[in-house]
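Read the single chain below, which is given as structure tokens and is the form predicted on its own.
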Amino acid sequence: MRVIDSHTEGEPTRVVIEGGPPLGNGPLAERRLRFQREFDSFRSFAVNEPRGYDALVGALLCEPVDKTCAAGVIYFNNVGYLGMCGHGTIGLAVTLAHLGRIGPGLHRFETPVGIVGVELRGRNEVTIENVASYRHLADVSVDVAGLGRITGDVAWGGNWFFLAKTTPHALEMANVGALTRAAEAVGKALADAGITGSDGAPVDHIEFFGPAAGPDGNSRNFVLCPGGAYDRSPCGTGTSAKVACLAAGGKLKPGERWVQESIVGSRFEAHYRVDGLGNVIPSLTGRAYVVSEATLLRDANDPFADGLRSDRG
């Protein structure tokens, strides 16, 4: 298998270019579930141990069904499937120009969810207009063991995302483990309480926000990805999960800038437009950068030939 690794605002992502599973031509969602149904294995050996690690996110490369799209990708990670990512589609567009396959300019990227917009502004530097973002539930308290009432929104930006209103610790990199556990502990709460998405889609990631550091931040976030990691970038789902939110309180007008810093310092611009049917359609620029090339080999006697499993413990 033949991967692309890059960083966007210090997330991995790591694009398969070659050697992944046969998924054939049908709409990205169905490719994406027999991904998972037939072909788990490879979402395994591709970024969990002893080749990746918990926080990388994979981006498979698929032909597109849109013929006026530069790529289709899947995402996918330690422990399954995502419909979109933001830091991982930044990624991709450097990846690709890296490559030569794309130049400066605007362009469209395929994913399970929709279609989003691709600016590539430069040789890192890289503006995505994301699919339809909202605000699902708004103001949604749960009691949290160790933690007491949590109050938070819950909202769509390409996952799902429960918005924490505070946040339990200092958003510090001292207290990532104090955070880690604080999340997964609302995540439980969440799930206990029957709180999801729409369609009882299980609310898998979970925000908490402060203040910016920066001087012209406007907030800084704590991001629990599923599968227990920590999202180094301000991560570009849970942003525009955070701008449709402030949208939805009439605290962002249209083309107003918001400044989302991370837990390590990195940052996203983003703005957002409405359309015709009245949906918030984020926007995003972030930077990345290409760290490595690499031929990821599978030996049939190796006894972790693909991956150790998080997901199975």
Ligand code: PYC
Second form
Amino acid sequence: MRVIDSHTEGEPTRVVIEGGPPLGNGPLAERRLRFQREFDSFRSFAVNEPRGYDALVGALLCEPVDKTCAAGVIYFNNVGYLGMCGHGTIGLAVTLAHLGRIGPGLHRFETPVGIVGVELRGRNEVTIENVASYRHLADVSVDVAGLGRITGDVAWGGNWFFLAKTTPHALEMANVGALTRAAEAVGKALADAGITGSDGAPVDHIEFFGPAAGPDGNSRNFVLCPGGAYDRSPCGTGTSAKVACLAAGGKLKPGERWVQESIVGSRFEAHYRVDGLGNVIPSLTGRAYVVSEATLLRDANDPFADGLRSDRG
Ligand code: PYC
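What would you give as the form predicted in complex with pyrrole-2-carboxylate, now that the form predicted on its own is on the page?
The complete assembly is shown below, putting the previous chain first.
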């Protein structure tokens, strides 16, 4: 398997450019299901130890169905599959430019949850226009073991998010362990209370927000991804969910800038437009850097040939 690794505002992406599973040419959502049902060992092989690590997000490059798209992509991580991935899309654009497959300007990428717009603005800077994002539930309260009552919104930004109104700990790197445990407890409380996305899917990304540290930041976040790793970037789909909640609450106007900082201090600049159907369409700008090109090898005698599965006991 040939891969190219990059990071977007600190969060890693591994693009699989050769040697992925044979998923056919159907719609990307069907191909993702097939990936999950028939070829899940490829996912674990590509991103889990010893070739990868828990924070790594994989991006399987696919032929798009819609020929106006420069690429199709299916995102996955240490435990499963994502709908969209904002930092991954920025990383994919910079990776395709590194390969000479796209140049500066406007492009479209197809994902299992819809087509996203991509503007490559130079070697490293990319703006993506995400799928329509929306607040599904406002001011949901859950009783969380060790934390008490936590209130927040449930929103879609290409994945499902719970956006807590408060943070149980200051948003500093020294608190990553405590924030992770708190976010896991919130995720469990949501699942126990039967709170899901509008399609019944689990709310599997948890966000805490606090004040920005930088002079022009609007907010800092901590985002826990399914699989237990925290997002080093401000999370593209999470920032989209945030923008959708701000729009729904009348707190951010179309075109108004929102600077979202991550727990590591990196940032996405966001805004949104409203389409003809009244949907909130968020845009995010961030920077990605290619860090390695590699061939991943599989030795049939290796007892961990398909990677260590953190989703199984
Ligand atoms: O940037 O959308 C994102 C993302 C999702 C999970 C990790 N990063």
